[in-house]
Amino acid sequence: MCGIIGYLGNKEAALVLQKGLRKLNYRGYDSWGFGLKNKHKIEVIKDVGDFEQVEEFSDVESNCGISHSRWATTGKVSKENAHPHTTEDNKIVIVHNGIVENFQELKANLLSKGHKFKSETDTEIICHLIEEFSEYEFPEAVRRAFLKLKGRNAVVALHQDFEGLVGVKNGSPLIVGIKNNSDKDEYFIASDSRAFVEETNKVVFLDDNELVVLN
C-alpha cells in the first residue's frame, strides 16, 4: 500500500503535495519523493524515511506535480528505490501504487529493447511503457501503457512536454478533487481524498479501468 497525490492549479504545488502527503502518511513511510514540473523540465526529489519526520524541503516554483509514500514491496527500501521513477530522459515521471504481476516479463522485453534501468522495482518499467508508446498523444501512451498490466494498479503520470496530469487505475482506488475558482481551477487526485478534502468542493470517485485527464 502506497499513498499518492497529484496537483494542477495555481498554487505552489510543493507546499500543497506536502500537506496532503503527510495525510497518507498511513499508506506508507520508508520513503518518499516529489516530482515538480516547470517550464524547463521536471525536478525530482526523494530520499528514504518517514516524510512526517522531514523538516526542510526545497522549494522548486512549479503549480503542478506528483508525490508519494511508499511501503515497500517489490525492492528493498533504498532512494533509487522510491518514487517517482523516470524515464532515462526524465521527461516522462510516475507515482504508483500496486503490485504489476507480470513486471518481470515486460521488464526483460523493455531490456531486449535497450531500455535501461535504474531501480529494483515493478514500477519503473511503466515509465518505459509509457515511452514505447510514445508516437501517441501522451493520455493515449499511458493507456496503451497501462492496458499492459496485470494486477491492481493506480497510476498518476507526468510529462515534461504534456501541460497536466493523466491518473488510471484498476483494482487501487484513485481519487479525483476539484476546486473553482473564479480565476483557474484546482486539480487534485489521490489515493485517499483525506490528502485534498478540506480543499476542494467537488470529490469523484474514479471507477476500475477509468483514465482522467487533469488540464
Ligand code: GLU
Contents of the next structure:
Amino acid sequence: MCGIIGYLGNKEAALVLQKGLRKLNYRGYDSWGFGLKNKHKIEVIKDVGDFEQVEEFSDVESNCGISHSRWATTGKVSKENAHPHTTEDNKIVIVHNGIVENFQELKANLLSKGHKFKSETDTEIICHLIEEFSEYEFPEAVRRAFLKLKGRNAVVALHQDFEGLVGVKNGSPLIVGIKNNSDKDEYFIASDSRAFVEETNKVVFLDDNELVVLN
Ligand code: GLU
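I've shown you the form predicted on its own. Could you give me the structure of the form predicted in complex with the named molecule?
Full complex below, order starting with the chain above.
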C-alpha cells in the first residue's frame, strides 16, 4: 500500500512533503512523486526508485503540494506510471491510493470522448473524469468523479486555478492534520497520521465517502 501526503501552509511544501514521505517508508514503494503548486503552475517531479535522490527542488517555490510513494497495482513500475497524474493541460494533478475496479470501462468511455492518456494506470483516469465535470467548482467536480469509481480508493487533488487541496476517500484511509499557528494555520492530509503527527496539534479521521477541502 502506498503513501499519500499533502500540505498547505507557510513552509516550503517540498521539504515538508519529503519529511512526511520518509515517515511512510515502512510501507515500502517502487516509485515516487511530488506535485508542487505555485501561482503559475503545478510542477510535477516523479521517478522510479528512491525519492531521496531529489536533493533539492531549487526551481520550485511552493507552500501547497501533494506527494506519493507508489506500490504499482495497475500498470508496471515506470516513471510515466508514477504519481502524481495530470490532465493533458497539467491543470488537474492527483495522487491516489487504491484500485479503481471499473477503470477499463471508465477509460474506454473517456477514450471515446477524445481524452488522451500518458500512463497505464487506473489513477490517471480519475484526473480525466474530474475534467469531465469542469463546469462545476473543483471540489464538486472531484466529488462527482469520485462517485463513478468502484473499489477502495483515496484521492488528493489539486487544480491550478483552485486555492487548496481536495481529499476524498472510500475504504482506504485519509487523515487530516491541523496545526493552529498564531499567524497562518497549516494543513496536512495523508494516508497515515504518522506522516505529520509530530507537526500538528489536531487530527481528523475522514469517514468513508467524506470529502474535505483544505484552504
Ligand atoms: N492503483 C494505483 C497505481 O497502480 C495506486 C497504487 C497505490 O496505491 O500505490 O498506480
